[in-house]
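Only one chain is shown below, in structure tokens, and it's the form predicted on its own.
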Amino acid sequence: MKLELLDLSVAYGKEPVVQNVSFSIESGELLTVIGANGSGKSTLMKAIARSLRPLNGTVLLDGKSIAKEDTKAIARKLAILPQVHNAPPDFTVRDLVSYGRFPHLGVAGRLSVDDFHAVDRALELTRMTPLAHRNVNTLSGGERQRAWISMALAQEPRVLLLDEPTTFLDISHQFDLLELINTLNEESGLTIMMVLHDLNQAARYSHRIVVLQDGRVHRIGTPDEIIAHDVLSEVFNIRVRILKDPEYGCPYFIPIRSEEGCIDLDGAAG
């Protein structure tokens, strides 16, 4: 299912934070924003989840302007996983997952036969079955923020946003939580588009990536366009050594310096 941004335009008060934006999501496709701190991306991910309302500008989910639809329309299509997300203290693993399947229910808003097998699903293609009865508290960083996952795939999305998901999590578990985002892009055939500071896990595991740069687009491309001497030095300010990954063929950096008073790579004073 493709995602279209158009124009969008937010503000906080009357701040604009994100300024005409407009890329697409194709189906399929696993897309990564980033940009610096306070450059808009959580920002844009809100107003894409209809959590903010656009200055101005269109969403479009297949086509279709998601400001014109139904709540739970939207909620059986796209899913979100916000940098926040708290469980009340008695909730077990199951009861949070089963929280999924609220667009899907009906007038009675009891789960079916039918509602218990997809929260059954999303706890096996997240590892996360030998936890059900757990309480969600419980869990460990690395877990938790499979638990949220596997309520966000219970609703059985086919585009699923993902604020930052890395966050307080140690590299192990990053690496472990991006496997698992990845494979569920690669064999469900899940849109993803997430949010990351760490550009060299943004350069592994995307398609493409988006630079936000004060608000607005100042690159999009392949992680190969993007990982770039001038993109790095003009929205991240720092010197970089670009090496490329022999297995994956996607490429990494090292950095040097800051901008400020850096040495070129060729030993010149920059």
Contents of the next structure:
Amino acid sequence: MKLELLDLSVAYGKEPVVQNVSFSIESGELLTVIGANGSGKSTLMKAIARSLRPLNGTVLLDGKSIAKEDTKAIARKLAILPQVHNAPPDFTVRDLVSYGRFPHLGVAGRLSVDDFHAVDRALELTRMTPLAHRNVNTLSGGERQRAWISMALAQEPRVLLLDEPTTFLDISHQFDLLELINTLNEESGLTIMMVLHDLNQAARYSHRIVVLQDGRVHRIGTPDEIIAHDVLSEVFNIRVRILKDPEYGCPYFIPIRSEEGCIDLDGAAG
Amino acid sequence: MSQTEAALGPAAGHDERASRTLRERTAYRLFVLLVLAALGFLAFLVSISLGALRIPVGEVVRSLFTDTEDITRQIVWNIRLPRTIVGGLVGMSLALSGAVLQGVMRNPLAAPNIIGVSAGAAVAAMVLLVALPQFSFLLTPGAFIGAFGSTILIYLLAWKNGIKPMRLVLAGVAVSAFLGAITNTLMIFFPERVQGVIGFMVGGLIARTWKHFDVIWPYALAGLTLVSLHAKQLNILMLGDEVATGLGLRVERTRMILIAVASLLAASAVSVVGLLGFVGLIVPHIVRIIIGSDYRYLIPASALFGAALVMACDIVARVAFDPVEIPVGIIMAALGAPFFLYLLRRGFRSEA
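Form predicted on its own done, so how does the form predicted together with its partner chain look?
Up next: the whole complex, starting with the chain shown before.
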């Protein structure tokens, strides 16, 4: 399912944080938004997630404006994992994941057999079935993120938004989570838009990357187009050595000291 | 308080609860509800039985269900029964109000007084009883308007592109302080009349009759129904505004409805018995420790326990220093606060 941003501007009070942003996420695509701190990444996500009302512009989901459609109908197509979330201390993983069915429930609010199947499937996809009876707050950081993704999957969405899903996780859990996200995209055909801090991770897993700078789209392109000397020096003010992974074929870089100068080993920047 | 302590029996296994299966957990919660209902019924009967004239429980039941005209029946129907029912409804309303506000604000200190209910009712009572005593017959509607009005004021002052719970709490504190200043000023100007409002300021059930029942029951019933219908929404609000929005909940609208309902519940209770604030704070906490934070169970449990607690405390208020009656608000704070602290320490230990 396609997600389009048309001339989107978002402000906190009078201060515009996101300005005239337009791009679209194609059906089945995994797109990552990167940018320096304060570049408007999370604000942009919040506007798409309906938590912030845009100053102007529209977000189209499957061709229809999310500002006009019924919010429950949108929740059946678009799921969100925000940065800030909390579960009451005695909620189990299954309790939490069950709430993913909220947009599907009727007036009576009771879970049907279909709902229970959807919850089981969501637990299965995130490998949380063995932990379903555990209290969410007793899980490790990585397991907790998987539980919340499981809740989002129980919505049976076509598009998933993830705002810095790997923050606060150690490297093994980051890897585990990104692999999960990748699998959901490749095997379930879920359209995914996420914000990441780590550019190498973005380059490894994304089809395309959007670079935000001062609330505007600086550049949008494939990992090879984004992991480039000009982009990284303009946006992040770093000099880098760019390499290419021999197996996955994705570019990656390491920052280098500025006095060493900019060494381009093999022109992988394209 | 021995009845209320009995409710803790099942909570002994509280720390193992995480490992119980879903079925066992549901059975446990239903059992707790049953115990609370039994406690409420017990408090109800004992409250009618005890007082200046002691009526055996058997006699109470007989008077309730038969219509032989005698003095016992007069006392039961005209004095004890309305007072007990009003006490129960007040306890239920305040407990529900507190449970809802704690969920909506995601703040454990939220209680009816945080949205100005107590301060608003106090100003109205002070004006009507102290400054303009010729209008003291308007106390109940006046206190109601004062309580609900100050919630609306706080809500409007806190509004800025939507309501942030923290801003609402802070606006509530500020407005309450301001209204408190008015209350205290009036006290200083009319020191000789202050005696008359003490009963209202601490909250009491002395001489509460069917007239008061008529005031509170529509709000109690409508409030209970509306809150029950929003149990799922309250659970989802606890997950955070952004998650709730993502799940298709209209957060702003739901929050406004629930704050209005909580305010109406508390305002109707306070207008009838005075500032009985503590119930709204502690009952939801006690119940949460026993039954968990799932609002589908927290709502009925708070309603039952709130009703039972106020009825039980009113028994103590009448009997403890007989023939002097103490306002139930004092008993509530004197017994409730230590009991609450005890539970709090226990609860923290088993959650750690």
